[in-house]
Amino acid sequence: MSRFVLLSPNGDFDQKLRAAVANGLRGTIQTISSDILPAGPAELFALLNQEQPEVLIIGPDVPYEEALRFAKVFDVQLPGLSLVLVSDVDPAGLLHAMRAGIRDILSPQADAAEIRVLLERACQSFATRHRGPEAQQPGDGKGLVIGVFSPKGGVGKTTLATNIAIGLGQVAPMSVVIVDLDLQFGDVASGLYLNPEHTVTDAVTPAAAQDSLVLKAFLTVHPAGIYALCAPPNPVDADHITPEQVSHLLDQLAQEFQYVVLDTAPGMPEIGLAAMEKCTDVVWVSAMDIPSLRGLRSGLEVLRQLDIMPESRHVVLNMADAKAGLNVRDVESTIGAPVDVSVPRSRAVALSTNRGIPVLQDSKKDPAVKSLRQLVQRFNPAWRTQAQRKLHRRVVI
């Protein structure tokens, strides 16, 4: 079976697509070089010698209206196929495309890495639709929402959040999105060395809120096989984003991704509290100093009183240093909760943060890398099943 079929007379895009598939994807490509698309599945399969593909790519130079007509026919007759449209369309056009049956949108200017990530996602979507309801597992259809929180700034939340996302992306490629909810001064974009065209501001617009396809168009693809939704570049834009919009956004993303990782602002702003109520897991972060520890203790107590503490809690002691005059027992006594993961102070982590390449992406050998992988492992379904007996385990530094 041909895995990919390109419908387009654009030879340049054909070459770029073949380069993307050749570097990491299994399957073949067949190209139909015409801007007039087949009338329906029977005509298409005749051109393909009766082979049925997994992914149909409607490439550049195909008229937009012709692409929508084609998608509507296939959505009715073969809804299991993944249809990808290569086009620069505005949000209104995205809405029409989704209603016609287009599963995803790709920019004609996308590079090979972006094309490869999108095609892998399209194949995964095809496999999910064809495995049948009997193969679905309990909880399918809604991913984990993992929030990284701390009452105090400067404890390494963004570093942890980006590494969690990268680590989970290695477990579940194209099924992870990281969202920067430090809307005024977020650093996810710099932490991942991204220059996003769209941000959270775009993702909460009415068009995106109504259609997940429009929302996906506003996500930024990272070379490590994850998606990012970064904070707006202008802090003033954060004033126009409401907690209700953020709650709805997280619901949408949890329906589309296996893992949604949140980097949040220090303290407990309304946006953060709204996000926490949507979290399945909360990662509490503290540095190894008395102000950070006392702040975390106060924050945990407030949340207990508000009764919005998610059941799955992971306490991380970041930048841990045995020479700081404190040990794990001191930390646990101060915050009133067990420490689950201790990440030692590391020059490799600091350097990776400054470079915008998370240390888990760089595959360095470092004690901090081992601890970060332990943290990522806590979101693995197999670990979570075993951990029901003993969720929290004392760590040693």
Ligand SMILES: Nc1ncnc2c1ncn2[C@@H]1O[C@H](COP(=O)(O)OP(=O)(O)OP(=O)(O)O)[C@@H](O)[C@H]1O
Given for the second form:
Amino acid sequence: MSRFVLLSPNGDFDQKLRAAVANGLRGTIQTISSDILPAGPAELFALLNQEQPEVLIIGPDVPYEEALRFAKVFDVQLPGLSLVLVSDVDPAGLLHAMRAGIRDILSPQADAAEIRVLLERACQSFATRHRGPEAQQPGDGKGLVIGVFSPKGGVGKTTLATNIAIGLGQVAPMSVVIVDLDLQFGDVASGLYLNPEHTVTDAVTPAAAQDSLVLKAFLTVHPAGIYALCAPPNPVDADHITPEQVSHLLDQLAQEFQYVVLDTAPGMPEIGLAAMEKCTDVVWVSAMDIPSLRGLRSGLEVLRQLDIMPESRHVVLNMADAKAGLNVRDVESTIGAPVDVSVPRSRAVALSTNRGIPVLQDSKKDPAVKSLRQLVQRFNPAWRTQAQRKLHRRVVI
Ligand SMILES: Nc1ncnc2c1ncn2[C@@H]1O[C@H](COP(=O)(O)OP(=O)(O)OP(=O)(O)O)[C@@H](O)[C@H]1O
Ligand SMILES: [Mg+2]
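Rather than the form predicted on its own that you just supplied, could I have the structure of the form predicted together with the ligand?
Full complex below, order starting with the chain above.
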């Protein structure tokens, strides 16, 4: 069955669409190459052997009025289908198109990457509209929620969170969202070189909290095939966001995405603790110095007392350096827990922060890249089942 159907005589666009789908989307395309549209759903499905696609793409080179007529018929008879119009419409035309039931508009000049993002969105909206009411309940999502935490600042939380998100995006394109919960001074946007139009402030508004489609419209798409929800640009805005809103937001995202990656503020603020309670996986980060290691030990102790124990814990020693005067046994006895992954201090990592391109996005050869891939691997379902018994294996610095 074809997931996408294109109604257009334009061969060039057909090629671009196929390239977009081939580059990371599930499903196939069927093209009906004519500028005369079928009279309605029955005629179209006869051409498609009675199979219904998820996304119907109309144009380019289909008369605009004809496209809107067709959309209106579909909107009445099959409102669940996602209709995309490929046209250079002006704002007035846009309004007509939306009233006719067109869900999204694509420029005929769009490149394959833009087409892919838009198709992904159209498929998601199809999936949301075809879920039963029981699936709409927050909190029963299957996605992993991976939070990166540390009691001390500057140890590499943002570096690890952005690399985990990019690394997972390479395994599961468009199925990862990174959320910046360092609400006051977050720098996921800078770490990923993004200029977000919307932030967490928009994502916790009642409209987004009640409708995951609205929420998704507030996410920023990163060119590496992941979504990001960045922190508000003004630290004052962060004061209005409550732990309850964050908990609900994470429930919603876990329902929509395979992986939800959280960057957090240092310490254990209320927002961080609320987020930790939603985590399936907590990544604890420490740098290789005694204050940072002792901070982590106290942090783990506090959580034991609060009885917050996420399903899986991963301890990462970052900026590991053989010349720091400590060995892995010293580190583990100071933390009071085994180290799972050790990421060496690396110039490439330091540079990547300033460039806004995580090292896993570049195919650089660097010892830190190898360790970061090991960390990403820990969230791969196949690896988890095989390695469950060896979840905490001693590392060598
Ligand atoms: N393995 C590494 N090697 C070299 N530099 C690193 C490494 N990891 C992180 N850094 C650098 O350390 C600095 C702090 O990293 P990062 O911003 O990720 O820390 P953070 O824990 O998020 O800080 P904050 O608590 O302020 O949010 C950055 O300049 C980053 O490039
Ligand atoms: Mg940070």
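So that the term is clear: the rigid core is the largest set of C-alpha atoms that superpose within 1.5 Å between two forms. Numbering follows the first chain given and starts at 1. Remember, it's a predicted structure, so these values are computed and weren't measured experimentally.
Comparing the forms between these two forms, the C-alpha position of M319 differs by less than 2 angstroms, with the core used for superposition. Core-superposed comparison between these two forms: the C-alpha position of D111 differs by no less than 2 Å. Relative to the superposed core, N195 shifts its CA atom by less than 2 Å between these two forms.
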